[in-house]
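One chain comes next, on its own, written as structure tokens: the form predicted on its own.
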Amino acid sequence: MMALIAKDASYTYPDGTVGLSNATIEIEKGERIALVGSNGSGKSTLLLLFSGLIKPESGSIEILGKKIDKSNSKFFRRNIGILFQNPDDFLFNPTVKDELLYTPAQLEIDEDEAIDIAERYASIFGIEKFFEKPPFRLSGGEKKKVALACVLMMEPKILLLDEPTANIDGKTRRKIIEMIEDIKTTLVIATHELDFIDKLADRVVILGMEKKIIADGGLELLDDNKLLEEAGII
């Protein structure tokens, strides 16, 4: 069973900006996944459209055999993990703690349960100093980290990354790269830094400055120096 299909999708945003134009690709059940591009090539709205957040303007859109209609709104939350490139984007409630404990209400998990897996996470993330503490008053790479282990903590079947090592620190950089070499789902990163995929992803998607799909096949991908020039990333 394919995970994610997107036949000939394509997406304008409410302002007229083009966000992806016909891409067809198929996604394996645990395929690692990079979609490689420069900024604006079209990687996040790829993302969005496999989050079932967006509907594709033409074509098609499949998450694990389901079309994105309203009805599957709570299939798709409990099984497919989005992290936004800015977490703040993501992150709006009153303290950490109730962050990771958003979700879980959302999908009527009882309050028990959702407690001792928010504070699984926390500590497995090193985050549970800041359990009451307002999200935006932390730091980048602490708001990631938040972020993630939301993400992670619903264990979904699908896992969808936009630029998760971007605007953190080393250190931090290291461990979340890390943590997900660990994960073992189906798993869809978007980057534009080419040093860590060959830890985190076995199939490289290159999309290209007209917000198409370029390129789709394996890690030898990145040692082609004339089509990376072609996509803007070096």
Contents of the next structure:
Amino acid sequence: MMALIAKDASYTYPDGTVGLSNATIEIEKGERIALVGSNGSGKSTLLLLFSGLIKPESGSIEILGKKIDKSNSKFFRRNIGILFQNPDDFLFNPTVKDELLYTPAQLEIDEDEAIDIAERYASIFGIEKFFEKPPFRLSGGEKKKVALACVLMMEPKILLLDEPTANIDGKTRRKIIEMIEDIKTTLVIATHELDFIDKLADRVVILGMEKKIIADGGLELLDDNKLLEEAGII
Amino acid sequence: MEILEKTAKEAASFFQNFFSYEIVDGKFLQNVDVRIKMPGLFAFVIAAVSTFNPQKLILLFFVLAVLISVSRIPLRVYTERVWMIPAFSIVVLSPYIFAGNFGYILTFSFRVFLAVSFLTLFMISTRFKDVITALRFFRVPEILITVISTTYHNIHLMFSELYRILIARESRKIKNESFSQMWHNGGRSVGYFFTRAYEKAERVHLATVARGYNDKTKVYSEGLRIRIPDVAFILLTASTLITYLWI
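Give me the form predicted in complex with the partner chain now, not the form predicted on its own.
To see the whole picture, the full complex is given below, headed by that same chain.
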């Protein structure tokens, strides 16, 4: 069964900036995809479309066999986890504990169960010592860990990660990569860092400067320097 | 003109922290149910701004000191949050110095200080989710709760955005600007801040939706159970208000 399908999906932001142009891609359940492209190539837009947070201007998006509308939004929120590129946009609660409990509360998960899961994930990510701290006082790496914990603790069927290793130190980066390696779910990871893709993905989708998908295939695409140059990645 | 920029930067930094919950391991106020604490502390705020009687104000100050002390709120944290608004009221009232009316300035600023202090005490000792619980308990319209909740979620992000803009502006300023240049560039920065704040709010809204928000902010809340700290707070509030009316 397909987890995600985009058919000729295009999106233009309200200010007229083209976000994505005629993207067609099918992602099977359990597949691990790396979306690779230069800055502004449309990776984040495609992730937002796959999360159902924005709707395509033309074309269509199907998620777990369903089209997004208001009546099934809870189903999508329970099953899709998306990590934003900038954790400052993602963390808006007064404390880290409130951040971790935000989604379970919205999805009406039992409080004791939610606290249990939150504590488990806080311990996995080593963020339990920040439990009562406001997220805006954390460092970039710590914020990223908190945001990732918030997403992973819901154990989503589809995980969309936008530049999960951007702007963080080497140690935190290694830790985050290790954690993502262990996740067994449909994974779409947007990045322009090529060095860890072979660990996390088994398929590569390259987006070009024209905000279109220019290549879709196995990891061998990463060895095609001409293609990567054309995409503005190297 | 430097002072204006520094004031804006300080204010952005101040308000970024002003609304956040801070004291976790408290002994008293933190354990009072928000549905009891909210009307009690708000009654003190109203009492503070409703009188110029120094005796009544001293009574409220005494209660404030007791609450800070038994709730183990560090004076540094408390002072950092409280000083700016009373200081601003002194500046606003400074023309009264020429009328020789020092008493009015002091009393007025003291009232402001007390009102801000009780509000700060509430914010510092209460989790935001409990505030939502209390608002629902008092049947505040859901639309207003949504507005408060959205504002709260955005407010420190907005101030941190403003702070970043001011820092970036300062880092790229090579020489002191004339008043007109500062006015011109400051206006542009304010415009830029509004644009960024708007875009930030859009992204934060997307994040709330991505994380399950669907027209109503849900929070975990316990049923109201009256415990020893609640009874103690009710007694303190009642006896203070009776004394206040009696003085």
